[in-house]
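Here we start with a single chain on its own, the form predicted alone, put down as C-alpha cells.
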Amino acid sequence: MRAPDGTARYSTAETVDFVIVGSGAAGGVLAKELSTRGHSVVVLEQGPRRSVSDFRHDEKSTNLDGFLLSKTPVMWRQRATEEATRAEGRVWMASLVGGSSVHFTANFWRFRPVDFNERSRLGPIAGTGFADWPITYEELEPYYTKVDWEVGVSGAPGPDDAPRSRPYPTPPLTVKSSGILLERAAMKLGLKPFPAPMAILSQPHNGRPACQHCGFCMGFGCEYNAKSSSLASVIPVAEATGRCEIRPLSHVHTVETDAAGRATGVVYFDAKGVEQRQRARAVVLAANGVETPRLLLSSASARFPDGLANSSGMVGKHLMFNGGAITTGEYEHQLNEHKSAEVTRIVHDFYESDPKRGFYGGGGIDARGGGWLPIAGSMNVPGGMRGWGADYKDWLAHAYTRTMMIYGHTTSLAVESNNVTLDPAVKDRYGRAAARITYEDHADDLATMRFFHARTRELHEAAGAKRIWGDPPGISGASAHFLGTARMGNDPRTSVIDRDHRTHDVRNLFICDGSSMVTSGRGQPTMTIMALAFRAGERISDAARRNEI
C-alpha cells in the first residue's frame, strides 16, 4: 500500500524483508540499499520526523534545550564500583529521523590503512581489547567512495591521504578565517594543513543545493538541505522507491525470536504509547553504540539468557569515544568564526601512534569557531576572569568576534570494562531499562589528550593569538561518539557480528552503526559508519537473494 505522497505503507500484519531499527548515518543508507535492491522494507526511528521548517536558528532552543537530542534516560559511572548519576549534557545524540547525522558538525574524515591492523602493526596494548577489524581498507574504499558520491562531500585529497578510487564530487567548501590561521600556522611550524572534507555541499549536487555559510551547522539541521546528513541524501532515494516506509516515534524494546533462534521481528510502542508487533524475515539494528546494546541485552529470553547475540559476552563491550583536546585563542583582528561551516581546514600530520611518544594514540586537528554561536560562545571565558560585570561585558562584546577554537581529535582504546549495560533501578516512560554507560580513559588515551592539547597551543601561538587559554584534558566528560559495543570479528568467542555484519548467534540479526566498528579511529566514525553501512546493504541483500538468510 502506498501513502498520498507515493511512500510505502505496511500493515503491522504483514511481513516485511527487513525491519531496520534506527535511521540515522547507518540506517538511512541500510534503508536506500535494500529497497533499491527490491526488498521492502520497515525502518523504525524512536524520534519524530522533522523537515526542513522545523530547523530554525534557535540556539536557546536547539543547544541548550535539546529540541534536537534524545529524552531517553542515560546514567554514567566512571568505575563498575561507583553509583552511577543521571548522565546530563554527557551524551550527545540526536532523536529524529536522520540520527546525529543531522546536528553533526559535519566534519568527514575516512579512516586509513592503518587504522583496520593497527594491533597487527603495533603489537598487543596491556588491559585492552585491542584488535584488527577483520576487513581492510582496500575492502571498505569502493563504499567510502560511495559515501563522497551518494551522500555528498566537498574536499580535496590531503598530502597522505589514503588511495582513493574517485576524486571529491564538489570542491573544498570555502577557507574562512581559523582555517587561514590554522593552515599558516600549520606551515610555520613544518606541518602539513589541508582543506577539511565536509559532509556539506560546497556546490549543488544530487538535487540538492550548496551551503549558504548561515553558520548554524554544528547542534542544528540544515533548512537548505546542503548538509548530507541521511534525512537530505538516501532516506528520499529510499522512500522513492515505493518499498520503504519510515515510521517515526517507534520505541522498539524487543526483538523477538522464534524457538528455533531466529529473529521474527521487533516489539515496540507507537506514537499513542501502544505495543505494536512488526514481523520481518530479517531485522537490523542500526540504533548506535548505546541503543543497539540496550536492546540486545532487552531481548533476553530463555534461550539467550545474557541478552540477544550475546554469546560471547561481548555485546555492550569495548565501549569507545573518541578524545577531544581543545584550546582557544583570542586575536587581534575581526574572525567572524559564527559564519559558515564550522571547519575548512585540518592537519593530519600526527595522525599515526608514533612509539617515540610513549604511548599509544593519534589524531587530527581542525580549527573553528571560540564558542561558534553568541551563548556558547558567552560561556567561554579565559581562566581567571569572571563570566559576569562590566570587565566580562567589555571583553565579550570585543573578543566574540576575535575567538577560535584549534581542536584535536584522538584515538580510544578499547576496553573490556568501558561498557553499555542496564541499569537496574532507572526506567524510561515505557518501563525500558535506561542504558547505563562505565567509562573510565586508559592512561594512553589522557596522554594522547593531552599531547594534542599542547600541538593545539603551540599552533596558536604560531598564528599570533593574543591570548590563550584552555585546560589540559583530565577525563573524558562527554560524547557523541559511541562506539564498538557490538564489535565485528571472525572468532565468535570474541565478537558478536561477522564481517558481513550478521551476528554470530543469530542468522537472520545484522547490525550495523557504530557499536560495529572495532577501532575507533581518529575522532569523526561517520563517514566510516556510512562506509560500512553501504557496504553491508549490499551484502546482506545478495545474501538474501542467494536465500542465506
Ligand SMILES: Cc1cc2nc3c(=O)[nH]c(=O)nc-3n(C[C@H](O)[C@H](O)[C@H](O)COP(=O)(O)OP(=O)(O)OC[C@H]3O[C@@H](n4cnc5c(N)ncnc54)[C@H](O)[C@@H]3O)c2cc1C
The other form holds:
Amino acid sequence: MRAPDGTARYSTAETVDFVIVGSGAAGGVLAKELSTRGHSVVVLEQGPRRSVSDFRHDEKSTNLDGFLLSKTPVMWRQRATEEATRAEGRVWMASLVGGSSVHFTANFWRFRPVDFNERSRLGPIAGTGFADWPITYEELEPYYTKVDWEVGVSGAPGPDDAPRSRPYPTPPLTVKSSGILLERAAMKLGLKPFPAPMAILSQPHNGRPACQHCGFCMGFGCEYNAKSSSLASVIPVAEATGRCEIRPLSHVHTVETDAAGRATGVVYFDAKGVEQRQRARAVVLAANGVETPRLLLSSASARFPDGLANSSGMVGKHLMFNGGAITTGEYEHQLNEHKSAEVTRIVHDFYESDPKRGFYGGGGIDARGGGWLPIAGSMNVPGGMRGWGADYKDWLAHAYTRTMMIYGHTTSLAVESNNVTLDPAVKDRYGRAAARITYEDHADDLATMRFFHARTRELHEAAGAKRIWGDPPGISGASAHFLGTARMGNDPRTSVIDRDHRTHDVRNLFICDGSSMVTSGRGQPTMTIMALAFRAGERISDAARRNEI
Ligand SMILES: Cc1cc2nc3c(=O)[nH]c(=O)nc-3n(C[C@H](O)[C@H](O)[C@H](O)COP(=O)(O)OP(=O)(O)OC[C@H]3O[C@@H](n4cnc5c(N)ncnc54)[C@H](O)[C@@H]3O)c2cc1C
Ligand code: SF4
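For comparison with the form predicted alone, provide the form predicted in complex with the ligand.
Following is the full complex, with the preceding chain placed first.
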C-alpha cells in the first residue's frame, strides 16, 4: 500500500523483510541501504516526525524545555553500591525521526587506523575490557566515503588523517573568529591546526542548501536542512524507494522470538498507546547505546532468561561516553561566536596515546562559541564573579561578543562495570523498567581529561585571552555519546555481535548503532556509527539474498 505522497505503508498483518527499531544516525542509514537494495522495511521510531518548519530559534523551548529530547526516564549512579537517581540533565538523547543526528553539533571526525587496533599496539590495561575491533580502518574506509558523499560532509584533509579514497564533497565551512584564534595559537605552540570536518554543507549538495550560519546549531534542528542529519539526508532516499515506511510514535518494548530461537518481529505501543505487533523476517536494532541494551534486557524470555542475545553476559556492559575538558576565554576584540556552526578549526596533535604521559588516552581539540546563545552565554560567568547586579550586567554587555571556549574531546576506556541495566524500581509511562546507567571514570580517562584541560588553557594563553576560566574536570558530567553496550567481536563469549552486526545468539537479529563500538574514538563517534551502518546494511542485505538469515 502507498500513502498519498507515494511512500510505503505496510499493514501490521504483513511480514516485512526487515523491521528496524530507531531512525537515528544508524537507523536512517540502514533504512536507506536496505530499501534501496530492494527489501521491504518498516522503521519504528518512538519519537514524532518533525520537519524544518518545526525547528525554531527558541533557546528556551529547545534547550531548556527539551523540545527534541527523549522524555523516557533514565537513572544514574556512579557505583553499583549507590542508590541511582534521575539522570536529569546528564543524559542527552533526542527522540524524533532522525534521532540525535538532528540536533547534534555535527563534528564529524573519521577514526584513524589506530582506533581499531590500539589494544594490540599498547597491550592490556588493568581493570578494562580494552580490545581490538574485529574490523580495520581499511575495511571501513569505503563506507566513510559513502557517508561523506551521501550524508554530506564539509572539510579538508588534516596533516595526520588516515588515507581517504575520495576528497570531501564540499570545502570547509568559512572560518570563524574562534577558528582563526585557535589556528594562530596552535601554530605559535608548534601544533598543526586544520579545518574541522563537519556534517554541515558548505555548498549546495544532493539537492540541499549550504549552511546559512544562523548560529542556533548545537542542540537544534536545522531550519535549512544544511545539517546532515539522517532526517535531512538518507531517510528521504529510503522513502522515495516506495519500500520503506517510517512509522513515528511507535515505542518498541519487546523483540519476540519463536521456539527455535529466531526473531519473529517486535511488539510496540502505537501513537494511541495501543499494543501492536510488526512481524519481520529479520529485526535490526538501532535504538542507541542506552535503549538497545534496555530493549535486549527487557526481551528476556524462558529461552533467553538473561535477556536476548546475552549468552555472553555482555549486553549493557562496557559503556563508554567520551570525556571532555572545557575552558572559556575572554578576548579584547569582538568574536561574535553566537553566529554560524559551532566549530571551524581543530587540533589533532594529541590524538594518539603517548606512553610518556604515564596514562592511556588521546583526543582532539576544537574552539567554539559553545552554544553561545542568550541564556547559556549569560550563565557562563568567570569564577569569582556573581551572576547578577550592575557589575555583572556591565561585564555581560562587554563580554558576550568577546568570549569563546576551547574544548578537548577525549577517549573513554571500556570498563565492564560501567553499564546499562534495568532499574528495579522506576518505570516509564508504558510500565517498562527504566534504563539505569552506572558509570565511574577510569583513572586514565580522568588523567586524559586533565591533560587536555591544561592544553586548552595553553591555547587560550597563546591566543591572547585576557581572562580564562573553567575548572579541570572531576568526573564525566552530562553525556550525549553512548557507546559499546552491545560490542562487536569475533568471540561469542566476550561480545554481543559479530563483525557483520549479527548477534552471536540469534541468527536473524542484528544490531548497529553506538552500542556496536569496541573503543570510543576521540570524541566524535557519529561519523563512524554512520559508516558502520552503511557497511552493515550492505552485509545484511547480501546475507538475506544468500538466504542466510
Ligand atoms: C547535543 C548533542 C550534540 C552532539 N554532537 C555530536 C558531534 O558533534 N559529533 C558526534 O560525533 N556526535 C555528537 N553527538 C552524539 C550523536 O548524536 C550520537 O552519537 C548519535 O546520534 C548516535 O547514533 P545512534 O544511531 O546510536 O542513536 P540515535 O541517533 O540516538 O538514534 C536512536 C533512535 O532510536 C529511537 N528509539 C530508542 N528507543 C526506541 C524504542 N524502544 N522504540 C522505538 N524507537 C526507539 C530514538 O528515539 C532515536 O531516534 C551529539 C549528541 C547530542 C545530544
Ligand atoms: S548554523 Fe548552519 S547548519 Fe547549523 S542550524 Fe544554522 S544553518 Fe543549519
